[in-house]
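Only one chain comes next, encoded as structure tokens, the form predicted on its own.
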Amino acid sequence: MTPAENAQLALLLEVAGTPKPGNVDRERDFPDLRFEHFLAGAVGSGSGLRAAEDGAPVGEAFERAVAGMSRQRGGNTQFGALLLLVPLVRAAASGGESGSGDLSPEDATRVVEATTTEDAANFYRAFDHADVFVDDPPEDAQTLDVRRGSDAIPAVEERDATLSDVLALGDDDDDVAAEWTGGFERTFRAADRLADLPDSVPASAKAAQVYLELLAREPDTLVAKQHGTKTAESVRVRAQEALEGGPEVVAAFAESLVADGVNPGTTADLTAAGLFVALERGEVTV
């Protein structure tokens, strides 16, 4: 498969993976957004994952994937995973610098460091398409409120920001973000531990088990933005109290989260990522 398949298919199979709690999964359906429209954003963003692969700058080829993204009847599904997916689809189609084709924490970050203005200024383009939940920006980028859309352009622009210098400002409390400065970090952890698991697993399963594991090992910080850093805190400890304790628990606390309004939606964003790096190395197949 080409990197832009293998992103689509990691969002796929993201999503199909359960019990994934406070998640939609293939057995879980909020009221207004179900299974079926992360299938559809999936199929949507298509084109911007290819325009990565054929070499788009990263900015245009993100708004093109969440512009595909958002034409279903849920809204927003997959634009931190997006976000993350878009720059690792670009690294992987060049081949990293040695042209090895093994997809590399340093080669993701090349390609955000050489982000630019123009870049910086689609992606606020790209907060026309959906309604995404963002934190406040810092006192002295009011500014360049994300919320803003394509209205923050002309202060993205006075400021020369590129779009690594954007993310850079919420990379504190925002966990993709934090990806993006540094260095992919825990994208690589995933698609490592997603290795480990046996071959015999099928890999939606694969993903269920290691979006808990990233729950239970760091709170979500989209949990912490909508309900605050206790109840992130909470979720994490209840992950990990569900790993130990077996599949009824899991999907114990699977109806839990549901039931209580706590999507940690940060660590499907951080699986979905985990799984593309994966299947770029062959690591996981289908």
The other form holds:
There are 2 protein chains.
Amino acid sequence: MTPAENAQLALLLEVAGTPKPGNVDRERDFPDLRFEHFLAGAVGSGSGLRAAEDGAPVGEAFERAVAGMSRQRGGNTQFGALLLLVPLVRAAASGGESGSGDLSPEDATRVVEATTTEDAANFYRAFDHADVFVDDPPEDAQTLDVRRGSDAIPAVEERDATLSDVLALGDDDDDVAAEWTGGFERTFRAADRLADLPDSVPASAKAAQVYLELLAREPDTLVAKQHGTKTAESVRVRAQEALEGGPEVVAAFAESLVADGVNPGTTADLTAAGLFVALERGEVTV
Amino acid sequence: MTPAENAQLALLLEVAGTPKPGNVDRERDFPDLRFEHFLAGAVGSGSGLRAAEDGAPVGEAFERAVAGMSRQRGGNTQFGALLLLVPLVRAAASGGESGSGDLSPEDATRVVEATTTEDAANFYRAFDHADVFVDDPPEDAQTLDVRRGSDAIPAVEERDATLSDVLALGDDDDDVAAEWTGGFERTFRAADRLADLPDSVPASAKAAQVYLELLAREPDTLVAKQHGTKTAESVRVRAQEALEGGPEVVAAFAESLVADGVNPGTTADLTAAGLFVALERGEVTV
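Given the form predicted on its own, state the structure of the form predicted together with another copy of the chain.
Let us now look at the entire complex, which starts with that chain.
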């Protein structure tokens, strides 16, 4: 598989993993956001992922992936996952043959550090395609509010902000942005955990397990933005209990998150990114 | 979505539709053939489907799609579906813009009739990539046995057999071949049925419903080859009863097919092809 194919497969395996408490999965639809929207999102992302593989600038490839992802009626299915996958695909494609085992945090960071103001502009354009839940920007960066979409581009250009700079504005409150500025630490840790699980476990079951481990380790930043940091910490603690309590506790935890409308989407994004790295390194196979 | 994207989405929606008695689906894995193998098969097929869209000859695009599909450990996941989808993608891409509602049986037949001996040779090469269950060839066509894979190519070339000719040898016993020689009649009928179902029904649920209708209408030819025509007819009758009996009868029917190792794979292939036509015509949306 090429890096772009592994990224598409990572998106599909992530959503197929079940149970993934609080998120759509193989056995869970929400009324307006269903499994099939994620399937269509993964298909539509392909063109942008291939652009990244073929050497397109990260921002351009990301905008294209998000535009493709958005051609379904479920809304934002994989924006955060693509924001992680596009630089990782770029890094994997630059670093040599797929499956060579070479992909490293350093490769990913090199891609991040090479981003430009043009990448940042295309990142803002991507927000025109999808309705992404984001928090208020820092006080000194109101003009760079991503919710302004392409309207913010003049301000981005005036500040000479690269895409890496823009994401650094949000890395305290958004764990996808924190991956960009922190060497994709949790992504690679997730990949290592996926690699540790026995070969006999199906890839999508590995994904569900590592999702729960990630959720138990750090509060989900989407949950924090939508429901506050206390709720996010409580979800983290309950994920830890579910991890220790086994399938029935996990199922009850999943039901309660759905009942409360709590969706740990950032943790799902990190899971997809970890799957990509593990597939790319040949540590997870299907 | 482009034709190649719609074909990839059709493969995914087909396998996501549940319950699809006797086949892997969103809620059913077999021990060695799992849902995730179909996800990987759909991802891997992408390159061949895009080749068909871009104007590659049907045989070449099909071989490439099958080679890509086969890069997973579940074995043959979507060979028959791809044999239907590749000419349909080619027809859709030749016929104008996606979503124009133009794709017709005549377009598909034009693609079939234009196939060459080179397409036939690549069709045989495709059998080198996947372990496909097929029956004995007609007595006068032993040298064209597809199980010989690329070893049969000299005989194909000696006879000047086109891919359409080769499939005509099997159209009595194989309903994928029969689509090629019969104007994709069941494919387009399936698309019409998919279009008839209410908008409120998710696309994958439409797929499951139409799968059962197809299975109730004609005996599945893969079941006939593997278990005999009596079993195939009995499965057809029971599919009809399940259709009339509602969810519990469908579930019991599904359990009994799994227990007996009966896999109506041709009907699943036709469902995927019908989904493609309906997506392409904008009659099914996600």
